[in-house]
Partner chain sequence: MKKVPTVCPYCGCGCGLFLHVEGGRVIGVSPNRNHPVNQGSLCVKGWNCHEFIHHPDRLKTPLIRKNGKLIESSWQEALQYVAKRLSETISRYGPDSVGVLSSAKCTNEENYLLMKFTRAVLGTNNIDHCARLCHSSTVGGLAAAFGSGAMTNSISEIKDARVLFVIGSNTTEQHPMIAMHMLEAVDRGATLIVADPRRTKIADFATIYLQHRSGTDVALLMGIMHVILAEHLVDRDFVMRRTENFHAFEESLREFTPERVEKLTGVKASDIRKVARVYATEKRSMLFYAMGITQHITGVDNVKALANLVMLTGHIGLPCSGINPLRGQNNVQGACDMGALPNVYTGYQKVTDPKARRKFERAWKRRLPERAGLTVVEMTEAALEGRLKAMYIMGENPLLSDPDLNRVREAMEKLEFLVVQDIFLSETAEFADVVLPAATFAEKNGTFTNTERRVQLIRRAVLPPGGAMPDWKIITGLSSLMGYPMQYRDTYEVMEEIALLTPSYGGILHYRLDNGFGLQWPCPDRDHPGTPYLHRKKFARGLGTFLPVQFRMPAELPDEEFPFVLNTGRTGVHYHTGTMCRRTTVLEREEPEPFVEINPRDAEKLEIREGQRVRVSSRRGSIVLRARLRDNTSEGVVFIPFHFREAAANLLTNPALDPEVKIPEYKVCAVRVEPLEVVKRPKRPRRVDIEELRIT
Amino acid sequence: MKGWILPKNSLSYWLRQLRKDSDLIGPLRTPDGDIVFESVEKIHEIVLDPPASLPSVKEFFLPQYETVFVFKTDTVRPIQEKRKRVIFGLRSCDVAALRLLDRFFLDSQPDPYYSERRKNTLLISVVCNRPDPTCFCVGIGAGPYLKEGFDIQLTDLGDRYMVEIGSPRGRRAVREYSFVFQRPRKTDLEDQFEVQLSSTARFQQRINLEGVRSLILSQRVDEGFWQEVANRCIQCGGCVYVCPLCSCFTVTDRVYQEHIERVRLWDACLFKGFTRLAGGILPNDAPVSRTKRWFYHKLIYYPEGIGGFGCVGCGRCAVVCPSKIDMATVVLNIKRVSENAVSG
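Output structure of the single chain, in the form predicted alone:
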């Protein structure tokens, strides 16, 4: 029998124990009614059934603004977070995204800031029982549940969770408090299977990115298509900031009276000045080249360099894009244009 069963009335106790030597982060409702990931002070305020389109947890590993180091005349003081953290309630697509970010930030030239945060963070993900209409992770293999690559994966079975362990740190977090867990019965496994089956059937979009990638590589998507997409883009950067896989950043120095801080900030390849060179040269001055680059990065370059698409089908870009040129919409339009060209 695989896994464990955690009664829901034992969840708060378990999280309280994990919080003794770690910061606990979970989905909380703000005064405005939004649900976001924040540091948890009162465990009973954690939202256990949030919508699928929760904000990404990327900011806890690659902060939107972080001080890399501080230097004065004769000293340099690196800044690194070493505290342990537990993030509860993230979705499978975010776990899948972090696995890809690991390849980007840790494989060839490890980033010490990302590495330290990743090493000290336990992820407790929850299977997505009710995907949003914009979700399409099921077609990419990034959800609604994962078969591997997680620390701890919970499946909501009503009055209890099925608990699956996927890493040594996940095993430690369960083993130390094994007295609150139970071994699953056959009916628990049957209920888990029904939940997974039901969740998979609820998806309204099933998109295969591999087929679209082949269409682009075979040059069946002309420049006119990308020009139409670029004409609709207002370059707000919303898609970049909500995407769990966009990792572009810039580095700048902030000068103060007694010291200087070197900071790392989120940036966006859709912004005109992103690749500004010496002398003020802009190699991607035209909006169409920047718009096209974002999609090529995710559909072409990411698979070549990282080994997976730069998209996990979370659908967040569809929620924030005011011009309706999100990943799913553009991919479906590429397929439609290609089919019309063949039939014509």
Contents of the next structure:
Amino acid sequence: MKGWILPKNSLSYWLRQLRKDSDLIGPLRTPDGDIVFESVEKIHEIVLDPPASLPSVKEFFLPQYETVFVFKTDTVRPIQEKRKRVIFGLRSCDVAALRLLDRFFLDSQPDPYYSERRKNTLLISVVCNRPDPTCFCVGIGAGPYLKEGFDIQLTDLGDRYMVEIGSPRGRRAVREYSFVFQRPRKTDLEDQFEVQLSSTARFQQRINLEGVRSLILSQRVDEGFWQEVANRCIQCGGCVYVCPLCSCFTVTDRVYQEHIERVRLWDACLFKGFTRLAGGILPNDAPVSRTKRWFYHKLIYYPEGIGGFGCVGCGRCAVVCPSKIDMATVVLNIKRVSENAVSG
Amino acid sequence: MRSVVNIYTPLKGKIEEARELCPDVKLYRVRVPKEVHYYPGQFFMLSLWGYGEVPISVCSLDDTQTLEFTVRKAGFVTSAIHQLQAGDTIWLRGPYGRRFPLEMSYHRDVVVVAGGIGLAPLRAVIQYLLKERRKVKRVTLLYGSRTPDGLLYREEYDTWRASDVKVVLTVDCPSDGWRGNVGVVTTLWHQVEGELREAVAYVCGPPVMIKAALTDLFLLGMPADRIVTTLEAHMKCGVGKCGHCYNDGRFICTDGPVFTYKEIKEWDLTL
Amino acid sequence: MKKVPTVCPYCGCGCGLFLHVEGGRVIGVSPNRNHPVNQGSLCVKGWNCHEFIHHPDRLKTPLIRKNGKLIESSWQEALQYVAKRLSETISRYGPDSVGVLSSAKCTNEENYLLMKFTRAVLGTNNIDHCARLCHSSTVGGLAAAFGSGAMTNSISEIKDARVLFVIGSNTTEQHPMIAMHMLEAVDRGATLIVADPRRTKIADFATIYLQHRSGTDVALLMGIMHVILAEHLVDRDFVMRRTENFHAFEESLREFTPERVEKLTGVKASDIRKVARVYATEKRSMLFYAMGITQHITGVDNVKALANLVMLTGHIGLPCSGINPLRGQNNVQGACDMGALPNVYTGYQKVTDPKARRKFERAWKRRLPERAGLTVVEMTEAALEGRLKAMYIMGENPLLSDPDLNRVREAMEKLEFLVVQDIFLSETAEFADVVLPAATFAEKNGTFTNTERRVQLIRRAVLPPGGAMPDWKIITGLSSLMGYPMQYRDTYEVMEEIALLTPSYGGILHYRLDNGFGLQWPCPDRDHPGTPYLHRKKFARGLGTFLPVQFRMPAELPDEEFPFVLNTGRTGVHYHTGTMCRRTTVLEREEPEPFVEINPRDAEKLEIREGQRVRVSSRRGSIVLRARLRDNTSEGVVFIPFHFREAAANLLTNPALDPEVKIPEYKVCAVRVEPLEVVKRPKRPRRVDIEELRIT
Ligand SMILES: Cc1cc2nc3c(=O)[nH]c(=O)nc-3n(C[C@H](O)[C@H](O)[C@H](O)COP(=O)(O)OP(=O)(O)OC[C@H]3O[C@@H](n4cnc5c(N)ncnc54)[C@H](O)[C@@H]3O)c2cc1C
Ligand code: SF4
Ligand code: SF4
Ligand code: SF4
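Now that the form predicted alone has been shown, please provide the structure of the form predicted together with the partner chain.
Next comes the full complex, this chain leading.
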């Protein structure tokens, strides 16, 4: 897997070709200066070094609101999205997250909706050369660049991209337009390596989840600590909604005049009603049990069940949490508290 | 990645019989269009369009085209189910979840401990034990309900007794003619004949009851891996995807709902 | 997938968010990272505000009541019928026989048009909206003291403040994003003082928490000011140069020694002293309040007392220093600014002022009524007395939100004609003769003004379902049928008219709002950048006036028969009467049923258990709901949220009014609590001792 070179001049041509049978999603600037991932009309408006998308790439595979069945006069019709998509400008953390989500959604009892979307989507990720202040994928191995697991990974080398292919789907998207790609020269590879080094050096925080996992497992984090964290939480659900690795949903039926829709929606374990039992019993009435559930799931159980942390260090929870109790902050606090405990 | 079958599509079943067992509890016999193989402890997602889906344990045995469910009116969906009558359509998908480890009971005494609607999945267990009656030793059912009216499957006790099952009943609030025990099931351990240490227990009921029964049985010397229960949780999918039933690293729907007490302790599940 | 930048439709924070649109449907939302209020966060309501938009219950066609039933009809038929009935009512009983309720959920443009319709077409000043029920005391009190009744500072200033004094506001649940800024200030070392009879979440972060008795706010504030005066902490220079009437006011404080105030309020004298010292000596002190201050018969007095406090200490007219009423609804500020009030036109220009009236008469080419109109609660009275014959209600639900619902219902029944314009068939709409289906925030263009006076653009993301129409189009259509054509291409043309007639909105035009995050009024001309904080250098009215107030007890105090004080309010997941959020899966699941919060010690005395059903009754009505035992309400007080139609808290509340601005006393009335269905626990036999049975 040596890769290819794509001159930046040719990018829009290539994307335009890919768009012929797909919806092209990419980062665009909004009137007020934020950057969001949406359908691209004018390819030249794509922002080439966007911040992490908000919410995460999850929205394209497990949508916030999705009709899954339509029921009409005694027949059931599953509604499956057949539309093809190309998502351009993703970050490595998103791709890494999808790999873990794949295991969750597809390994046993595959989820048909996720599976269909995954099958119909081509991911073109870009190696981060400008991590956000909240990013910490580098300590988890989920970025800033990936060695595998992507469809197509681009590295910005100034006037051209290094193009790496990681899947048959990716190979097809390049091979069909091979005339716009060139063979890389040795200097291209050197440049690529330099970008990898420099982007790794740009991170403002290094976070060791493994260390914190063992602190928790060895009972070095007391209930009081979690109590304090939970006390700040206003149960907005934001952290769960934006996290590319939080995948809980709820299902509800909507009765229209002529038909019924079964709908699935994002849900969050931070809500007390999330685990409500019939008769109004609330197993997780205490906020602390829910806060712990979230962190434990990501730090303890995800690695056991899925084989990787339930966090790729994308830093999105730090952007959305109004109470500043995101993954990075809490993990750093655990470290600090336990170090103080040791030294004190 | 190939297209996959839609695991959420329910099957259309027909209600053959809807019988009121006691106020707020009905037994449904449902006929399905194709063979379904299921075992005691497993559950189905019963589905009513316009209302939603609820996990309900299967409470019958063997017959692959008619299944029985006992449904307590507990809220939105179950109330809607209670409106249904024989001849109506009900949708379902399953079976889901682990089954009761019943081979474990061979050549041993068995204690079945139930509270309220918790007898539903255990009815299938009892039916199984009756079928394999010769393989198991003494069978005791300890069953508690809030009121005598709330006792389920009353007309079946005689059949059970006839097969040498000791049926011990207790209620919280006795009515006038009540001659059985009064109090919670966990006051009935002395009714079990033989050594609990050597026996197997199958337990189901409201959370407080389960908690009390498990610890009692354990303290009474029964090994934790022979105390078996089934846990309830909020469930939307039944196949380990929606996350609602997630409990300390396990999904109740796919890793359970049947757990031994040993597993519960080992995995630190919250009861 | 398209992402349309717009503003959250729930609370007055006015968070910026994107609506995600695919295939003509809104399928999600995400926060705007750059927005000065929410900075990338949203509360749970905001995160879920996409769901109700396509709810099957949405009204899609106009309905006309025929033979007692609401029957679907065409727009033409419905509007013509409304026009005819309104005209008839006016010609038979005169214009003042019609009352109009505007809406704090609708855009500025729509409020303006309805206000214009009421005054120019119907010819009455009988227009009001729910601000009457939340912040009319603010408008009254602050306008008298400073000449302007809005939040003086910006939300983004909060994090730099040194002292935050929050009184009568459940900020964390009701203005979550403002609470976020407060929490950040606390993290940076600010002192947070919270005063509230009900201990809410914000109190968890407070340095000092005062739990005063319901309805004793004036006394508490007078006590604080007494200390400030006695300990010479008054900002003399500020008082001399920028205010008047100080001496009369000084007198009024004399009796309120901390010790006496302790007796009245239950707050320790030492705490009162501490708060006075902290608040007065730090600079960059911001004061916040909400319905806990305003919804009393002494609402205006409460507000005046707060105004006195900030003038006394000179904490106003600078960044991070001022008095900040937190406005509830997403556009309640705007609806007030637009003159959806019985006594003012846009920008608080008085209808009784001949100059202002002439200006509007010339612009609108109609004679306008001279006397101020009726307020919400007065309309109910007038209907009961048969003086009000018809009502036009846009996007409000008085049958759940107004005090003493039984009377409101009776009043509605007495009306000859009732028109309701709404997105769902609300409790009020069920009563109407004509129901007109309106568009949600996602289906129209316009502006909302948030609590910090920020006028922001909302943008159409999808088309309304079926035949539903944006409220502004309904109004213009109706107006044309009544012989007064209103022609606007879109709402930006309405805004231009508003700007022309409203000095404080003079420079606020849609094209200026397109980029960035809106403009904060006053914004007098097209080059003006907007005003982040008010009363710089001088007050809106020139000098600030100290307004002495008297301490009065609440209208209805607990007695033998009704021994509890009832406090009402909202929960964090629901909003007002719940028409939108109760149709949102996650929100409805969080709080699916009504409840009453009661102190565990009271509960014990009454033998009430957690979750048990109880009956709560007042002199006006009674409801049944479940008890929730919480020690954040003090003994003798119970709290009921008013979202639930199943057990409407406002069946109980007292319609006693503040004499000046007519706000009802939602926060205090006397009730009785009785347990229902006392389950007799049977005597359990002794649990068999495990040890006895243990196999050895
Ligand atoms: C494995 C298993 C086996 C079971 N077997 C049986 C059995 O054999 N017999 C039996 O009677 N019961 C059984 N139950 C319990 C049964 O599933 C519940 O009683 C049932 O789910 C109640 O559903 P409901 O809609 O009637 O109640 P509700 O209380 O209305 O709702 C049920 C669930 O949906 C949630 N919910 C409530 N309102 C909403 C809303 N508006 N939107 C979204 N979610 C909402 C609740 O939080 C609750 O978890 C079993 C449960 C499990 C887990
Ligand atoms: S926990 Fe936070 S940082 Fe980690 S993946 Fe989720 S959103 Fe990103
Ligand atoms: S984002 Fe923060 S405040 Fe919101 S639910 Fe998550 S942890 Fe709680
Ligand atoms: S704080 Fe208010 S404006 Fe912001 S998301 Fe929540 S309800 Fe909407």
